[in-house]
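We begin with a single chain expressed as structure tokens, specifically the form predicted alone.
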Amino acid sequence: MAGKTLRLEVVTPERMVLSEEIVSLIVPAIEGYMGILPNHAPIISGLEPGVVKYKVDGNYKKMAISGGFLEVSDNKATILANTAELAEEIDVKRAQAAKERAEKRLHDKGDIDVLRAELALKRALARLKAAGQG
């Protein structure tokens, strides 16, 4: 099968989340959503909370990430994140609560955090789509 996969590797400080062969894969790079295809010229990008998406054997499998870091090379793709949920690994519940504490605290507005709200918004967005909840 050379040249018709690539090896897609992620990696958080706390654990190798996947190392697998896949057929394509789609990123939430800072440019905008971007594909990777086997054969792809050496690239790195910067990544965004967002959720990444990557097909095994015809079927499309789902990630949530808090943003990070894409390197291709080689047939190789490696994204280094902060942190990295499967979706199935992904508690909804815990998801939900935390996507409705950062609606209310950009809402309440006050004493807060703007920023820092708005990117736990996204994280708990990325993990409900990836979890196919979004």
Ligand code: ATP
Second form
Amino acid sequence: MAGKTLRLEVVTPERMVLSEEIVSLIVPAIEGYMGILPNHAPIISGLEPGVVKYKVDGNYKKMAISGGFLEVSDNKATILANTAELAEEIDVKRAQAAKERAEKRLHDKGDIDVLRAELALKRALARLKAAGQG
Ligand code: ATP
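Now show the form predicted in complex with the ligand, given that the preceding structure was the form predicted alone.
Whole complex next, starting from this chain.
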């Protein structure tokens, strides 16, 4: 009989953020949100800055990622991201301040790097959403 869980590992250049047996996973893939269940076919996909939602036992949990890659093989999902924070690790005030800073930069325009401000805004919005403040 096929297993009822899969392993989720989330790794950043700084640390192993999570390594846990989970029931299901939803990731912000480049093509849109993608669901992963146990025994999923092998894939590699790019990830946008956003919220990763995963189910452990009966509970849904959230984390924010800054974008990166998902690899699924051998019933293991590996997320490689530049930054990732579990919901309970997120400093909401800091994310709110980052959001306001990015919005101001986009509003003021001038010669600033628009793409950089847009990415900073996406990271801040993902953190607020993962922390339940989005
Ligand atoms: P800020 O402008 O507040 O630094 P940022 O989006 O530029 O935000 P990053 O460069 O993505 O920050 O992240 C730098 C480090 O700080 C990473 O380790 C990331 O996990 C952590 N981090 C960033 N924002 C938060 C937050 N609101 N709560 C907890 N950790 C955060």
